[in-house]
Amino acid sequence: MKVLMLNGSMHPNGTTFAALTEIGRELEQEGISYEIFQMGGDAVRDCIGCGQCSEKGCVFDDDRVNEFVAKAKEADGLIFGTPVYYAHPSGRILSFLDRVFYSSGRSFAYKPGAAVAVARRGGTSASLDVLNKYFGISQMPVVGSTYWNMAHGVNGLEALLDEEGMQTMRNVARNMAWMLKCFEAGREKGIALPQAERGKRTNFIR
C-alpha cells in the first residue's frame, strides 16, 4: 500500500515538509509507504470550467497536474499538505487541487485523505476546513488524529520543535495506515463499495 503526499508549499524543505516527512516516518513503521510530491514554484494554472477534461485528467498540461493525477490514481490514500497564507491554504495548491479534483475526482472515492496545515500562529483550523471539502464532494473517508492536523513553526526545523504537533503527524499517520488495513481487509472479504447514485442535479435555490 502506498500513500501519495502533496506539499503545497513552494519551499520543498520547508515547515510543510517536516510534517509531511513526519507522517511518513511512521508511515514506513507501518508497513506502508509514501511518496512527496513536490509543487515546487512553477505556475500553475485557474481550473476554468472548460469541461475538456480527458481520461489523462485536466487539458492544460504546461504545469505538473496530470503528472500528480496519474500517481494519484495508483495510490491507496492521500494527504495533501499547504503553509497558510492569510488565515487560508496557499492559492497554488487550490488551483492545483481544483484542477486535479475537477478533472480526477472521482477516481479517488473510497480513498483515504488527510489534510494537513503548518502556519507560524494562525489560520490553520480555517486551512483545514477548505482542504477537507476535497474529500467531502468525492466519496473519500476523512483521517483525523488527536488534535486537528496542524502543525506550527516559522521553518521546517521550528516545525519540529512543534512536539503535540508532531505527535499529531504521527498520529494521523496511524489512522490512515489503520483504515487502510481495514478497507483492505474487507476487499479481502468481499465487501463491495457502495453504489453512488448520479445524474440528479437541482439547479435552483429554495
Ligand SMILES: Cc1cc2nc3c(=O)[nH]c(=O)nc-3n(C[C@H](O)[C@H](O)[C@H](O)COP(=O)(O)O)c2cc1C
The other form holds:
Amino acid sequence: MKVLMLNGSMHPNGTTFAALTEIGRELEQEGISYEIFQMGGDAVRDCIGCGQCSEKGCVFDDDRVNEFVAKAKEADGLIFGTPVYYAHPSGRILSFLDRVFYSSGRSFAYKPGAAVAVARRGGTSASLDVLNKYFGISQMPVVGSTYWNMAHGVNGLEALLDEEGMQTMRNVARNMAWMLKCFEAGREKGIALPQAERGKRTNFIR
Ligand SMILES: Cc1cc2nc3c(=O)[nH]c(=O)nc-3n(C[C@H](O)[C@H](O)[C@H](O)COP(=O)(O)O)c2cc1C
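Mind pulling up the form predicted together with the named molecule next to the form predicted on its own we just looked at?
Below is the whole assembly, all chains and molecules, this chain first.
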C-alpha cells in the first residue's frame, strides 16, 4: 500500500517537508510506502469554474495538477501538507487542490486523508479546518493524531526540535497505517463499499 503526500510549500526542504518526512519514515516502519509530491515554485492556476473537467482531468495542462491526480488515483491514502500563510493554507495548495477535487474528487472516496499544517507560531488550526474540508465532501475518512496535525518552526531544522509536533506526525502515520490495514482486511472479508445516494442538489432552502 502507498500513501501520496503533497508538499504545498515552494520550499522542497522546509518545515512542511520535515513534517511529511517524519510521517513517511513512520509509514515505512508500518510497511506502507510513500511519495512526497513537491509542488515547487512553479506557477499554479486557479480553478476558473469552467466545468470542462473531463476523464482526462482539468483542462489546464500547463502545470502539474493532472499529474498529481493520476498518482492520487493509484494511492491508498492521501496527506496534504501546507505552510501557514496569514493564518490560512498557502494560496498555491488551495489553487492546486480546488482543481484536483473539482475535477476528480469522487475518485478519492474511501481513501483515508490527513491534513498537516506547519507554522512559525499561529494559524495552524484554521489552516487544518480548510484542508480537512476537501476530505469531508469527498467521503474520505479523516485521520487524526494525538494532537491536531501541526508542527512548528520557521524552517525544517527548527521543526525537528518541535518534539511534540514530530510525535504528532509519527502518530498520524500510525493511525493512517492502521486505517489502511483495517480497510484492506475489510475488503478481504467482502465488506462492500457503501453506496452513496446522489441526485438531489438543493441550491436554496425555502
Ligand atoms: C506569506 C507568509 C505568511 C506567513 N504567515 C504566517 C502566519 O500567519 N503564522 C505563522 O506562524 N507563520 C507564518 N509564516 C511562516 C511560515 O508558516 C513558516 O515559516 C513555515 O515554517 C514555512 O514552511 P515551509 O518551510 O514548508 O515553507 C508565513 C510565511 C509567509 C511566507
